[in-house]
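A lone chain, given as structure tokens: the form predicted alone.
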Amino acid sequence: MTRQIHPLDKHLRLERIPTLYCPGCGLGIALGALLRALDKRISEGTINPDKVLWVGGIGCSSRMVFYVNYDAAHVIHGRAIPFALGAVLANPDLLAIVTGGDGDIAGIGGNHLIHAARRNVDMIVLMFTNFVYAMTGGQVAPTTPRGVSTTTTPRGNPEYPVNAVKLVGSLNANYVARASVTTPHYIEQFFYKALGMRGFRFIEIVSTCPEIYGRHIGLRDPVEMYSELRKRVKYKHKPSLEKAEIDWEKGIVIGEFVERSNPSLIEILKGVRS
């Protein structure tokens, strides 16, 4: 009997499947949606797969670069964005896709996130938010909601979290969106659009982590946590940045918040040199 081959198999390093992700992790859902969008662009002839570069730092989300069948780099914690910047400056024809968690991108790599957006660097940054430093033990992250108990805030997080969509959108990025693993069709739709643009494109993807974040808030069961996240997600059509709320209790607004056509860093540099 001939083995059934999945249509996305060509985009994966099958020798590394199954993944290292925990049961109930939302990252596999997200990766499938991302690859469907990429597959469409390649099929249309608008993207050359030989020019695609995936870059990840440290963490569960960054491990996506282990599984995609493209040129990929696994770099140190928080430094995926500057690595991708160096790559596109050396070869402007590259399509750089950065993947990382909220701790990696907004925490340890937060300074790089700010300045890459300010400069409108030619890359796509996919930030997977699960509200804690999951792989390293469940420490408090920049996105951890106030009051939530983590391994480093056993009495509850006393700090206000960062809203990465509002932060990046306030700068010079050409595209800013947010989706959720409970809405994979929006992940695919937003990533497809980002793949057809230039400049800095940022997509926050809210994901489930029942083993770490879920355990701290009493939602360790994967199905229960997925269902709870789904209840909290609210899609809005092209909302303003002021509407970009992300609060586990009050709700998580998803949608496309910013779409601009500002000159990208590469376009500016080429103009200076010409």
Second form
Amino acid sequence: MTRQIHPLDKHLRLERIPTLYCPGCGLGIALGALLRALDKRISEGTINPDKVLWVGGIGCSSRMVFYVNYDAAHVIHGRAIPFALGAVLANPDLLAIVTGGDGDIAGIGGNHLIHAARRNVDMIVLMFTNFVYAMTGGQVAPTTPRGVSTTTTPRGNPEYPVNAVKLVGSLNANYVARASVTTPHYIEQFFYKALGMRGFRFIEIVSTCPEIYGRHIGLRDPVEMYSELRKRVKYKHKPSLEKAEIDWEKGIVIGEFVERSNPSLIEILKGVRS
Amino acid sequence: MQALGAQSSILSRATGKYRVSVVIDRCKECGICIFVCPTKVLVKSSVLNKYGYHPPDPVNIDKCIGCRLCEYNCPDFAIYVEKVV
Ligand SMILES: Cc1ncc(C[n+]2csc(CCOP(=O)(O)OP(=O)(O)O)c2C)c(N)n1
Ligand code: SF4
Ligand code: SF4
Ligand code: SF4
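Switch from the form predicted alone to the form predicted in complex with the partner chain and give that structure.
Full assembly next; the chain just shown is listed first.
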């Protein structure tokens, strides 16, 4: 057994560390922040680690569930949300945490995202926006900014991207926030908050992919990519959904956009709220 | 440098206040910790880990303010900060 040394080691499957992530990939920064929030909840006694279930689809972001020392399911591409829905319907005591990329969650899984938010299903969805399909080599994603050249848009992306925060916020989700890997303290704070709520909770985490996206936009060096993203990120205190800009040129607004206490699907089905 | 077994050799320096430790074989030499440290404690070392990466060395440990930004921004759980009691 590998010896525990780092303060988060007890939450990791150490035999799988180091991760397969490329050097300087922002996903590992986010994972650390998420585990610190979970650690805080567990040590306070507000979360039972035996009830935690991580679910990921396919992609670098989804693969996060492979590294956590919890019950976890690695399912097919875009289907992590329906898997988590099945799990919480079968066992409403579970705390389902879905991780996935912008391709997995907002692209192939976009329909599940919409309907899980509409139904206020009890789960936390963490969507990592690195602006491309990273694992498969940098194809255009639904979040790719206009004009950016990717593997499949060599002359620049001609399409308009989706703003997932605005989309999910317009539905019946109880919590909608956005953070960035350059602000790990906000990832920790927002996830900590989400862990204490019911219903559908969505956190978009803007991440760096120096290896693939960085190559496409000329920021191949992890530190350069990190620092360019950090320059663009602006925190706002409880901004409205209209302020939820995510644009490489105009800036990326992070913060807590939506906080509601609408009845969740499980509460409705149990008849405790209607 | 202390040897703590094959999987977990640590490069560690401390003042009377803080200890900064680097798990040598977890580091991927991304440089983010060096970049985010506000007081420039960390410098790329000449140590070569088992994957061929050079981990950082907290050579300027006297300047450490214990902010843990290096720990919180490392993508690979390779650096951590402790208060020395
Ligand atoms: C049904 C199906 N279609 C396509 C693929 C190929 N595929 C694997 S990962 C991926 C996209 C990954 O992008 P994203 O979800 O944004 O995650 P990232 O790697 O960027 O974190 C695709 C298209 C697949 N595995 N299954
Ligand atoms: S391809 Fe991009 S997102 Fe995937 S591990 Fe590498 S840097 Fe991270
Ligand atoms: S704790 Fe802060 S000051 Fe000390 S090495 Fe880390 S980043 Fe630098
Ligand atoms: S941030 Fe972590 S992986 Fe990157 S150079 Fe520092 S210790 Fe190594």
